[in-house]
Amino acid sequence: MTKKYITTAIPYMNGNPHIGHAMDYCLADVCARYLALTGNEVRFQAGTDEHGSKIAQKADELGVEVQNFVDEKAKTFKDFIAKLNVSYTDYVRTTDEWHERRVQEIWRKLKDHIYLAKYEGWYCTGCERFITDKEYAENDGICPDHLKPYEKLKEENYYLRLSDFKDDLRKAIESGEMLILPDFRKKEILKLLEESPDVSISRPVTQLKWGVPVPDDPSQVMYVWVDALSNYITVLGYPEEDISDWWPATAQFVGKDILRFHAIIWPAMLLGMGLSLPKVLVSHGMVLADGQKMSKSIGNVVDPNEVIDKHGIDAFRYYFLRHIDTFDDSDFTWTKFEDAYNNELANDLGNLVQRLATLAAKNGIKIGNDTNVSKLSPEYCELMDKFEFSKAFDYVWEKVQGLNKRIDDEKPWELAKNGETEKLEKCLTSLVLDLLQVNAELSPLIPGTSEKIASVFAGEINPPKTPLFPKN
């Protein structure tokens, strides 16, 4: 048995669980369940991110405790993970003390490569990082993330010497030691990589408190790109613990805004500790909504929980991980999102587990459910190796379509009618094998409908009291 290590970013948690996160959380589940039904041993690493000054600011605004306000955000989304059907192994938040001080281990072994130094220059307070004086011209001086000037500070920090680790980590990048997906993306992050400065680690704390103390140094406070992007090794047991048998990562699951620390700083800090650099950089797209960015000004956000309030998580998981593209933008909306559901999800899948379930339990068929690994296809199992989850996703669903077609043009009713026993059970046994290897594949993309659909077929079959998907 293989030993797997797949991994999401820890979200912020100055905000509310949104489609960005889900869309990491869902494509990191199908990741980790497909690997363990190919036979693998997985863990799976979620967690959150809860220190920094916004988290501060937040804290004062609603006049709490900061602790307790990062424990009540914690707590929304652990319960959010977990409204996702989501089956991670691991948990970490930023707060836990194992983590602070595995954290601060990290950072001595970082020394050689940190450097103190004054930084005079911009910095931007919603994305929380400094923004060269070329990206501060380009973007005439306002984030286009958050809409708001730039700051100028002047403040002293320590510094990790990125240029130490540039031309390995640009050697890696090339040979794909470390893949970063999709392909188009590693282009973009080597351009960055070669106009990227040194990178400040820390703050003082006259600037920001609330966060993990510097070693041996009272005056600076961890910035988050050594304190947060370390929890993939910290939730492993590391520098304590050996963590060979599950690093480097499998796959590291991230949004493409994001994907810069993660490609650049993350490795740097990696080949800094000298540890292997994760296998896979897997980054997916944003998710629009009409075409349009998704903006609380606008007024266009969609809010995850009330899709799945709606239709349920199935429901939500099918559209996310078959119509928004794995790798590249895709628009949502309420109307594709109902067709898809009344269409796709009810006709076609809904309709043929009805119809053949009524058909075998009415001719006396009985089979058990056995979804054993063999019968993955090929192909099905080539799309998923390279992490084309919604390809995938269409692949299946044209053998769900394929089945009601076969329905269709067999006629079991007729071989019923005509009294053709023999043939009407090889029919029946065939489709019905047929829907539970299909059965099997559809497992890491909708697992709860995946295992309704085991149970209806197991042993005695009992077709389903009420639609698997219910029409509008």
Ligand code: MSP
Contents of the next structure:
Amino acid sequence: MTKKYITTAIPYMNGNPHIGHAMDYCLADVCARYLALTGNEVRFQAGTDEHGSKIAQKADELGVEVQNFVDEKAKTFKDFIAKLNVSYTDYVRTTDEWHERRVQEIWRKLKDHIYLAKYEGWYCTGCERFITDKEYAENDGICPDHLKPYEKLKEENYYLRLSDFKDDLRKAIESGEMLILPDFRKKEILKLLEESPDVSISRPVTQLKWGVPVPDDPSQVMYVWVDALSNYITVLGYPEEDISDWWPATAQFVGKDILRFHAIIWPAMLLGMGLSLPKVLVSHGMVLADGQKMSKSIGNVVDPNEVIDKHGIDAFRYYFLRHIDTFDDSDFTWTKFEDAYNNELANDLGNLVQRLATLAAKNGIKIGNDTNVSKLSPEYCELMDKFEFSKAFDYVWEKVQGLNKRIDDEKPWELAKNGETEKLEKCLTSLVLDLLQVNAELSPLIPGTSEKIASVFAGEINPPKTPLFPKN
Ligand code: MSP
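Requested next: the structure of the form predicted in complex with the ligand (the form predicted alone having been shown above).
Starting with the chain above, the whole complex follows.
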């Protein structure tokens, strides 16, 4: 069995989960389930990012102790991930003692590429990012994402000498040794890499206490991204354990807004430690609400729990994996979600299962549990292998609709009425087997529903007592 390692971005613990956070988890989960289905041994990391100014400031605003604050939030996120039916195997909180200890070891390993210098420039707490003068000028001093003025910093920081790695990094990106998907993001990253100065990787404790202490210098804490990015390997036990069975990661899933950290700082750190670069960085688009970026100030943040509670987790996964494009920004609206639920899940898939199971049971058809991996079609595998999950879902859905059409065209009820037993048996058996083939392809996408469908047709056929997707 080949070993594969899949990762997700770890969300900041300064707020509650919103539908955008679900993207990383859903995409990575499909990938992990597909790899397991095709015979690989899979490890899959998830976790929470709990340090940094943004979180410290939020706890301060609320007048609560920051550790208690993140403990509370981390619970909410862990419940949320469970609700998404995400098959992760490894979990990290960046406040875990073992993570902090390993990050300090990572810092020590990077020692030759770290130097101390004065930083005088800009910072955006919302992005947790040092801002270059060029960017400051381009944005007139205001962060376009957080709509807040950049903060002026004048402090002594440790720097990571990015220039030590630029050439190797450029080559790795250009050659596809570290593949960046989608391809157009790769060009953006190459340009950004050329323009990137050395990276500031610490903050003085006088400015920020809530972070992992820099080893041998109690006056500094690590920049939150150095701490957070390291989670991908500390969770595997690095540097205390040999991670060569699992690292480099097969695929790392991140939103386009944080690709720059994953495609520049993270690989520079890996090169500095003498580790290989991840094989693929998959960068997904943003989920918009009614065409707009979700924000607390606009008041259009959609609570994922509300969406899941309405029609169940597979309706949520269906919408986010099919109607939200894997790579581009896409819109969530309640109307689109309800339409997809009623017209596609309930009418196409729900009805197909109900009527085929009823016809097959009535006519005494029996099928063994035959949903094995050899049934995955090459077209489907090709799309899944390219991380084109929304396209793979479209492809599977065409087959769902095709099966409905076949039932309408072949009219098994007429064959029964006319006593054409042999033809009837052949027709229904073939339809059921084809549905089971489609069902195998659905299993990484909507695993709960796929299990239910498999159990309807296993051995004695038992039509569902209640519809798979009840209409409102
Ligand atoms: N803590 C960092 C990630 C550290 S990874 C070592 C962070 N956290 S976040 O909470 O802001 O974002 C977590 C993930 O959710 C990111 O991949 C981000 O792109 C994704 N999304 C946040 N809002 C989103 C949308 N509206 N739409 C899609 N994904 C979005 O960044």
